[in-house]
Amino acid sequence: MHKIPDHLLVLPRMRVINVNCVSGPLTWGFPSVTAFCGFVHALSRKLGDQTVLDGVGIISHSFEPQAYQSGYEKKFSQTRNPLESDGSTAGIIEEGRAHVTVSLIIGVYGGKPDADETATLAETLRLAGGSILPVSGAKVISLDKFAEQDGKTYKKLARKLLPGFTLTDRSDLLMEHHKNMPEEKTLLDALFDLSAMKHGYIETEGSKGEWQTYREGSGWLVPIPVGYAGISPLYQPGEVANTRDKETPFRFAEAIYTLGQWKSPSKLKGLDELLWFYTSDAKNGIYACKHKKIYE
């Protein structure tokens, strides 16, 4: 159980530029979850101590690969870098970027942060290592705790979102599915299952049957990664070589993949939909962003 955030810190439509867009191993496509809690730990840590940014609600409006389609497949376009010291020109090292415009919705708990204050000092941050561009509009919700239980500030917020789009996370649907495949299956074809597109022969009564192209569950499902999982013992700080850092632990880790869904904010019951939390569980190394339950 995780309590109600005391305000909501609403940024939006924030033009971001230059993000990462290929945050997994597995896939490209819209920066990571963890990208976003990441921004607003950062965040957090600027405020000072009497007020914490935990929980992030993420809403796209527009998400621009910088990709180029030659003939089948889609190209990044990537950067030349400045020349060698001899005159030669240096390596690419290639990388996907895009142009993305969001909307974040933070749970803020303790003292209410000044709404132009908290976006000017987020501007000066950065987003998947994406610039942001000024934002305007900031504002911070008080909620009332009892109308948020039915909803209400929800709603109100969510008309404001559109048109748009919330990544929620669907690892329910994952298990479900996963349930329902034959014994030998993993969770990850599974995941496999839910993500591809298919194309076979569709025999319906009556009628001869046609080929046709299809995807299995309904509604814009998508593999996402949410976090990582370490794959290493836990070491301590400074026993690795050329880490970031000499004071934090560290640990090799790996991408974990989920299902997720694109849904309209208004089709969101509630907050606990809405904002992805850090859960981390150390003894068995998994680090991963979720939803939690909030409401009592």
Partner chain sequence: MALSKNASVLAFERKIDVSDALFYGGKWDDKANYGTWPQIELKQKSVRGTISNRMKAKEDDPAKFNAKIESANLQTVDVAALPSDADTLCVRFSLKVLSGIGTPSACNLAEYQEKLKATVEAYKAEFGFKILADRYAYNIANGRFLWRNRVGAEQVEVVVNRVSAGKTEKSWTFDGFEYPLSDFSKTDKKVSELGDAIADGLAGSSFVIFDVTAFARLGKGQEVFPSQELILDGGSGKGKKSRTLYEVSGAAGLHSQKVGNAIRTIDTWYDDLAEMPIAVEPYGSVTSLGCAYRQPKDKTDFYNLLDNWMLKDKKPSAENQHFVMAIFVRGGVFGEAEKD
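Having displayed the form predicted in complex with the partner chain, please output the structure of the form predicted on its own.
Partners and other molecules omitted; one chain follows.
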């Protein structure tokens, strides 16, 4: 059980350019949830000890991949900047970039921060590797916790987040779909089955069938990376050569995927379905972002 935030920090319609849109080894697209949780953690550290930011709701208003179409294929637009110290052009490091417009709803615990000052601090940070353009309209909403248990504060806020789509965790749907598959199928098979666009001959009762393009399940379902799973023992600081940080324990890891769903903010019941939090299980090497129950 996680506590209901004392306040909500709203950063509306932030324009972020050149975000990383290749967040995992299997997919590309909207930045990973871990990038947003990391941004909130970095912003929290800048606010000092009296105020803690934890939990972030992600609402996308636009997503513009920097790509071009060549024949049937789409390819990422690549750049060769900045210039080298001698003025020559740098070599190309392949990357996928996108411009996005997002609203972030951030849980605030402790003291109430100044909205404009916090927005100014946010502009100094990177979000998914992208640059944040000046933010306007930031505000801090104090929660009436008795009312919030009915989702009243969120429902008022949701109307101001339209048009847009909220990224939600649907690992429950993934588990349910896996149970209905043959025993030899894995969760990865279930994720592919729910994510794939299929084309097949569909027979309809009482009439001639037809070829159709369809997907399993209903709604806007997408595979999303949400964290990392350790694939090695936890090594002591400095034990592994060439690591970035010589003061922090180190472990090799692979991305964790689950099923997500884009929903209209007005379809959510409250903060339980909106806010993503860090979770960690160091014993089993699981570091993932999830929703948490915050209402009693």
